[in-house]
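As a starting point, one isolated chain is supplied in structure tokens, in the form predicted on its own.
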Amino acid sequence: MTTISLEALAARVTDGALIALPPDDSLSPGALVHALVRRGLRGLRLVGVPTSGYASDLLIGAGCAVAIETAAVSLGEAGTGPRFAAAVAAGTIRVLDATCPVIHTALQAAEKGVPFMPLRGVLGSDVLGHRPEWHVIANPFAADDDPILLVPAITPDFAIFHASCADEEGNVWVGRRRELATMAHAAKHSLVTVERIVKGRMLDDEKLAPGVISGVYVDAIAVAEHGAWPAGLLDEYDADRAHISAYAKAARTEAGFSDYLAQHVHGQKAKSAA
């Protein structure tokens, strides 16, 4: 597989998509999100994957994300992320609430190529009253009443994820967050990330291949040195937790967050292009 740029995987994105995002603590693709916003992508619509944190966070600051399906969008011991805050009481995002099973469940569905599939867990609470899309049925099997949680199946248009590495295939190793796999699978396209290539093929590697996504699932991947930052990647590198805290206290404000825009995001390419 031949790798692209960063601004030309990004360019891959239009308008309206519905993106698949990671948590922080999961192969968080910090490189390719500034990339989008550089873009001025607008009206996406952003699944985590079960949660979401800084990437979700900057996509909702620049105005670039409507709308938001996920059970947290969170900086970790930095709190609720601080542009998703003030867009839900500004009341310009619009949000699905879920659970971490409920999104698991329906990128499942997606990747097994049915239309829902069901669950328990969310039976008895209050998120079932704001997500009318969502049934309970009877269970079918049962002789006695057993009520089942029907939720149709998420199909994102882009999984966007920062791997360790890729191989000259396009396999991509995310190591034990299988999440990533699922969410690659459920997806029309995948947009990669790695901080290198590799020689060879990973898949005929008996200690990386349960690790791999085939690159059957990903469609273009960019090498991005340091491409998960400021979160960290696995044993890589460690999360810039004093970055985060800095980005937290400057987002509180629509001042702030556009400083941090400048120096952060739009001024990156500048310094890569110098």
Given for the second form:
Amino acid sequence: MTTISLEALAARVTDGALIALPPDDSLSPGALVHALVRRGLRGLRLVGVPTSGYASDLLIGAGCAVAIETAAVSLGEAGTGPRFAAAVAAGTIRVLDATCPVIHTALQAAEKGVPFMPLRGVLGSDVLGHRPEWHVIANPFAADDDPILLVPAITPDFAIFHASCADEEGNVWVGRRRELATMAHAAKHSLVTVERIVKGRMLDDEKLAPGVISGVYVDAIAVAEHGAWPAGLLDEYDADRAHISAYAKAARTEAGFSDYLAQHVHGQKAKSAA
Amino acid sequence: MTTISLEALAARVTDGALIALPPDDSLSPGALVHALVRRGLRGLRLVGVPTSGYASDLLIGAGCAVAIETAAVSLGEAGTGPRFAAAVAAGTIRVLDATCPVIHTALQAAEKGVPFMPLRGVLGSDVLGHRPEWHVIANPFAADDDPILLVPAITPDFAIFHASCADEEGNVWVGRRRELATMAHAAKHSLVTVERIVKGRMLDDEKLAPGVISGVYVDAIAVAEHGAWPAGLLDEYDADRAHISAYAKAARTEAGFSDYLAQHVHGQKAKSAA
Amino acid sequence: MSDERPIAIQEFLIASVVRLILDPNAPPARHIAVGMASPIPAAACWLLKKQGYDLRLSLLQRQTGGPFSEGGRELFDLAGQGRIDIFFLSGGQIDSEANINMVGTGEWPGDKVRFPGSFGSAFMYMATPRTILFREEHSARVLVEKVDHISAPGISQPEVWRRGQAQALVTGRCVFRFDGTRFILASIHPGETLESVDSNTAMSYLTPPNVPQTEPPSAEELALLRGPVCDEMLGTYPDFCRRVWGREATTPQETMFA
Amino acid sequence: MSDERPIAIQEFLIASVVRLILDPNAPPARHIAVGMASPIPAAACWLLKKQGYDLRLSLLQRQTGGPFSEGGRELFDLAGQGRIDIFFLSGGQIDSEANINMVGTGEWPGDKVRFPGSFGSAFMYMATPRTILFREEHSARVLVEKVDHISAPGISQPEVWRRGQAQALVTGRCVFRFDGTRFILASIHPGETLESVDSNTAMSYLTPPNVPQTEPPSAEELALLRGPVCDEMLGTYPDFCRRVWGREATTPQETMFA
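Having seen the form predicted on its own, could you give me the form predicted in complex with another copy of the chain?
Okay, now the whole complex, with that chain kicking things off.
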């Protein structure tokens, strides 16, 4: 698999697509999200796997996203994503509130090719009350009354994430973040940025293989050094907490967010094109 | 976690238990199965994950098992397990024929703590017709008639397997054989043999962690060098095909099987006790 | 060496959580999991580890290391299997039936104040035998008679699958026990009175006669908290460590699961 | 260098499988999976790889290496996702409706002759757009009018979820195409006649006018089969390689997925 540029990777995503992406602490694709904002996409529907943070807040604030299904939009100690909260207050984002294991389960359903999967719990939560598309059935294996939730499969159009490395066949190393494997299995297409390309076939190495997502799931790869920023990447680098904290402050207002975009997102375009 | 002897590990298993074990090409616990036969256990119910081979054939031939749920009992090119086939013909084993993904799915259901999970396919197979405990329901998410299979969770009493290594905290490295992780997650107890104990905590190493099963699932560990034999172990050693072929020949008759046990299983006891 | 700094309110909360975990009348605590954004429970668990208690501790909020190899779903699978004995939840609102609201206030999905979201609460609250609720802010806007929205219910109908309920609610002013249907005031922190608790609480609760003062952390516990426990937490909760213990994370510290 | 050895019947089967995979009228073949105990399909796929065709090949019967990192369920998940274009199945019995029996004969579960078991057939046959059936032994005991037991059904009711059916059945005597409801004789191997096929077949099938001879493997294909393809297969199918090509696996050879 030959790599393409970050902007070419972003160009694969289409308006209105259903996009799955990981939270800030799990191989978040910061550089790719910046490129998506620069593309000026519209109508994206986001899925936090199972929550989201900076990446979703940016896409929502920039007007790229019209909906988000997630168990939270959190900047960690910096609280709720500010543009997400503002969009909720303004009614400009459709929020499909979920709970973490529902999203894992819905992606596992797509991974297995089944239309739904059951999950314990959730009954009695208002999260359920606002999801008329979910079903509660009587457990057919129980002798007594035993209601149980069925959630429909989520099949994203695109899974996007940033990983440590890929090999020349497009196999991608995500380490222990197996939820990214499930996300990639469930999605129709996976677009991946990596720190670097490595020689050889990682799937041939019994030690490395367990942390690999097979290239069969990967549509295209771009090299983006430090591409998780401002999020961190496994044991390679830490999150830039100061930056996220500054973002949280700036993004409290529309104007502050615009300044942020001009400086950190659109500014990057000129830099990378130079 | 301190390791115990192979015989002490085998002593944890109780008559009548539901035992999950992998096929011959996936960390099969040969030495532990020999020890179980030496214990003279009775009434075991086996689950091949998702098929089984030498290990099950031995336990069936030795009279330890009364039932087996599996997608196959196969010695590879050497064909159907001969003691299994003989027990089927004699009606001395209860066979719950399944198909591979049903067993994976049923263990995933137990892993998630749900009572059942759906699976596509299988409708129209006589495998389904002989499993009255399975349910076919109308997919509640479909507009049209769409029957779909639900299989009940399988929660083994014991998962048994042989792995490359464990660390001092009982974390076990199984590499890419993730079905063993699912099996261990689903089971109430996991009993594991390993080639060796390694220093440190494998879960602290981002490179090793993806191939590790956390010690939270592991009840006890015994060191058994070459403990998969006559099966092979990942990239460490190959299966002893000549031995399995000889076993397949010997086990065609009750007498040949008895001789085999005397020589290769009970004979080992004297050897290891010496 | 005696530490003369006054006991911070967070240290009272941590000590209270420790007492609840060790409660001999509660189901066993062999494996405790701590979710995201939970510095007080995390500190309580680290304190127990540093005191040498034999318990398995799974902390979610770690970018590297950590107890899991199966990705983000392993915590929920573990809980589904019944392998997690204690979990901790908080909420933007908590009400008299132990319902928690992590979604927001105003119209759904939170047009007045939007909280981050429900995370795994709607599952974990029901899958875990013991849940300890914690919330540093004890005010009438947090402890309400009825939450605007239920992220996870405190009480379920008998036919609904559920392994346990809230054991207690620990706040910046007091500890409430939950008896399955209602909160009962169990102890009040120094500086608080029955009246100060009452005037800052909008949820109903029972006040028994003779409510004791909350037992403060011991000198040994304080020393552990301010030293080795803080060391462990600097990497994942730098703001909390700065606020409570005045410590700055100098170098990135990502200590491993222990 | 010309190889004067006669063409083995297995080599005819392999060549026939190759032609079926390349059939331009069939759905695309981008990703082919080969299950356990399937040396003929494996050889056909290796032959295509060695000829430089751009296809992804996932072989199950490998102890090390291989295409998967998600354990034994990844093949089935891939098929469930619709990512496997072709799979291969065999059977102890195959019948006129393309039902396959991998369970056994006599009373369930096979008290007369017990086969190993159904493996993944009951799922894969329905999840895969194209299934190529293969069975070297072409006899009236294998190709029966009705199988004793159905491991996986050849035909499903219209409301039943199914992505495809059998494309063809390749035997040691001939190739049958399957048109969705019945088998049609497509070609017969050298040395066979319509009569020899008929007298060894207990299942019904259609015989069109002018049944051609099966196209033999080309000289180039034979050379690849007997050389590099055999090299790849020695590690996983030593008995097959010995029987067909007279080659012995000297050292353990576990070549990797390519």
